[in-house]
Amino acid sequence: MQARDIAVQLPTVTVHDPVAKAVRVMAMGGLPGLIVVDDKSRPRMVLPGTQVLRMAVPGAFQEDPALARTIDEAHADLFWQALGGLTVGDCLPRQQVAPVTVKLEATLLEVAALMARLRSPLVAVVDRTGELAGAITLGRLLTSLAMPDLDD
């Protein structure tokens, strides 16, 4: 089997989308992460869910867990609503990181090795022009490996 055989279409976000939208897209789709695409539908970055969450949690609370404990429960549940106009692009690392991608022809072993090496639960599948053709989630890959008859 090749990546093309198990790739699925997943919602994506752009650097111009609000962080709140990115969190909602991931939550509503039950996704393990998000693919950030450019204006030509080329993957710019693949973000594991923990990185999406990192965009939503104010940095001061990430750096100092004691500070997070000072916020009462009612207000702690509302922290992410304070994101305002913060966009996905505002939260991406300044140092450009290559997106986690494979070609349509990649074998499942290549996909598994990439996911394991980069600790990414999501891989963007690209065509020969680099345009997003689909995605493979960790769950989809494991199902295809463990129960290949289900993909027929």
Second form
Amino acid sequence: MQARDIAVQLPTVTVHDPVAKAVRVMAMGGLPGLIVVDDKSRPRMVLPGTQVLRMAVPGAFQEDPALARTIDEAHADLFWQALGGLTVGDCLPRQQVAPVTVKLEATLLEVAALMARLRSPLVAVVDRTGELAGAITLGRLLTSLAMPDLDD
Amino acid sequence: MSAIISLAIFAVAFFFIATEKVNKVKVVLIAAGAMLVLGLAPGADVFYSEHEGIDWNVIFLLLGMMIIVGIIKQTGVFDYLAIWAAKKSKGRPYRLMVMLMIITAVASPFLDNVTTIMLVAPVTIVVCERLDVPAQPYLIAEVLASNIGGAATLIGDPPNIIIGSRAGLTFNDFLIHMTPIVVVVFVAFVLLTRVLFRKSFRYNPDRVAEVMALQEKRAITDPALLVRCMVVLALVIVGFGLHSVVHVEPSIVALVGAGVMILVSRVEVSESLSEVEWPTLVFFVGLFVMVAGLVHTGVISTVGDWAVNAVGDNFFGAATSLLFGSAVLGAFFDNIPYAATMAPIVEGLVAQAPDPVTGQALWWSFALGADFGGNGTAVAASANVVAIGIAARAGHRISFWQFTKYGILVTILSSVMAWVYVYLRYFM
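Compare with the form predicted alone: the form predicted together with its partner chain:
After this comes the whole thing, all chains and molecules, with the earlier chain placed first.
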């Protein structure tokens, strides 16, 4: 089996979308992460769910756990409102990281090895021109693998 | 010819450092590599000569203090203090600003300015947002206070570490000669902020309850860890103070303190080392190699001879030039490479001084100018850049001119006060 055989179409976001939209897309779709694409539909970055959350939590609270502890419960429930008009592009790491992608003809072993190595529950599948052709989630990969039945 | 080549390498590197067109660590590594490959700085001296190579005392002092500060950061003490101050101020803007400035100015002589700002700025923003007041004036005041307070001690500001090591000045020397004027300048600055930021002071009594809801006690989860850290920090400072008795270099004191801090805090070694700003240490190493190239090719001695001739026997004039010149240059360039480059030149001037007191006066003038110059513009010191970055990420943008219009005023005030101090104490 190849990546093309198990790739599915998932919603994506662009760097111009608000962070709030990115979080909503992930939550509504029950996705393990998000693919950020550029204006030409090429994957710019593949973000695991925790990294999407990283965009939603103000940096000061991530860097200083003591500060996060001082926030009272009522305000703590509303931390995401501090996002304001921030876009996905505003929150991406400054250092360019190559997106987690595989070609259409990649084997499932390649996909699994990439996910394991980069700790990414989501892989973007790209065609020869580099455009996004689909995506493979960790769940999709695991259900596609010919795993031996535990009862056997 | 070698002098011209080394000067050219240095000038190009300094241009890129000053303009920040390229990562400054990359710049110094390439420039230092060029100096070494071209034989402008002999490898043996670069590594093993105390005054003509890498100043390991500076590097290891910074390393030790970074480890110590990295562990203190985890105690949550700064979040506690800032929120406590906000509650005590009851939302009164000037009172709040003064308390935050005092916290910053008292911490910065013992912790480096960048760390102090990284600890105080985020909680300041939280408090300001709760009070619905603009955070920018408070952040700017904290940075200015931090740069002033950092000038007080050997370890408070990187130029002081460089100057102390080059001149053989101890922690106590800095306490005796720098701290008094820093205290006076800080008091004057606190009074000045009442006028400087008067338009920004806004009192919202209905928002005070929002601040009172903050739970500062939850910031400190391990009071025993806090006590242990404070004891170790106090011992390290005592160790610095006992240099003239025990003759142990500050770098050794800091390294031993860092080791003890790791032991008593039970923090993982890898975790404590991850708090070290390795790029900063590499930047210092590269910088020292670049300056070594200038020393070995005779550039520094040529400039030094010129300076000695220019000064003649007018050492007050030399102190004045050093103080104001360093303040002006320190305001436009990163004061760390400036201090590293100028230190050997000032050393040449000091050698010509008629007595040790006059010689030391030149070092203090140099230190005061370089330190206070750090307030001059938004890019003059790392703490300024860090604060502006934190503010921008939190949606409280501080423009270059918004910072600089206050910074220039404070730099002029502090430099003039320092100049009067130098005259009264050393030349009258």
